[in-house]
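Just one chain is shown here, as structure tokens, and it is the form predicted on its own.
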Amino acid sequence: MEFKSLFSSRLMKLNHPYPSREKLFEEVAQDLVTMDYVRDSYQDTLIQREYSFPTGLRTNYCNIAIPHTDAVHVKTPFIYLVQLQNELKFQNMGNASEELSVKLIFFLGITEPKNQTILLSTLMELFQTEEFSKIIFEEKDTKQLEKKLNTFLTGGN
């Protein structure tokens, strides 16, 4: 699967207050239809999916979670990034009934089903590397951000 370009930094939110997960997802859900990355339906699936398939996932150096539905539902494929300024309680996508704290969000899209699996796995990979982590934390530029992220998905191509 070509992953080149899935991160962009119009779809990158910084430090970014959220009071619930109900909010975040309404509102990264109105910007992707916005934006002609998704369907109208887009936001109903995304949540029913969260509460019978959990994303919330414990990795080496902070919790993350990777938001997703099925293809059929978005547009163009992409990762919408979210780091949230406080962190928000999501289910353990291995254990549901553990709630993680979690500051990172990846909105995945992905646009044929048998690539979900592939970029789920690269992207839980990447997240066991310090050096993936904090590039995330530390970049405040999203630009740089975009960049750098890209590099590390492309395997440094």
Given for the second form:
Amino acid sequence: MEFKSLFSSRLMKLNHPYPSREKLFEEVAQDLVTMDYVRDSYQDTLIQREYSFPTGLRTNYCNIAIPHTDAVHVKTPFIYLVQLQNELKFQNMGNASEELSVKLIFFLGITEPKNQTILLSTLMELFQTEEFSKIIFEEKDTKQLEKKLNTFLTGGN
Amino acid sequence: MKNVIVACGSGVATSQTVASKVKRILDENKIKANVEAVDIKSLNSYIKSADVYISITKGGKEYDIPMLNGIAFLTGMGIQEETEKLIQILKN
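Now that the form predicted on its own has been shown, please provide the structure of the form predicted in complex with its partner chain.
Up next: the whole complex, starting with the chain shown before.
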């Protein structure tokens, strides 16, 4: 599984308005069910897990969230990216009593935890660079973003 | 050999990622230790044999072994400090 092949314009919502976190989770889950990436059980377990184990994170340049759930609810590995028009509140993973305002959300679909740490570790390493954070924070067009990310992830080749 | 335990809610994403990062850091520093990612529900049975616990979530139970901040290994923010503490613990 290659990391770069996981970013697809089909799995992106850019500059998208969501009135609430619940609405966001619901729409993304339904999208993923339709595209056959996840099982019907994904939505409920995703919401439940975010509630019990929040996934908001501070990175060098911006706050992000990485909602995910048990591998059994996922059929095919994916990263589904949502860039929000307006920030939503997520609890901080490291300290659940703290709320973070989040504009970028990466739904992680993991089917083999031991073998797919590359998903999250690559993502976190990329977020330590300003260039990557900027691209993903500012681009409004899904096709353009897919292209830019692929260029970035392959070192311009 | 010393044991390092990393725990998160599910053992799906975060603890596995932190565990592989910690393994890499220990390799680079030529320190031998077992690093294991576990889900938080089974933490109690692992903690007895562990020398250090890398925790993802704050406010959990306290244990009488050293605890480190797992988020630092995930996001890279504050990683230098946590790495130094980890190496100190494993060297002693």
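Take the two forms, find the largest set of C-alpha atoms that superpose within 1.5 Å, and that set is the rigid core. Because the structure is predicted, anything quoted here is derived from the model rather than measured. Residue numbers count along the first chain shown, from 1.
A.B. asks: When the rigid core is used for the superposition, does residue 115 move between these two forms (threshold: C-alpha shift of 2 Å or more)?
C.D. replies: Passes the 2 Å threshold, so yes.
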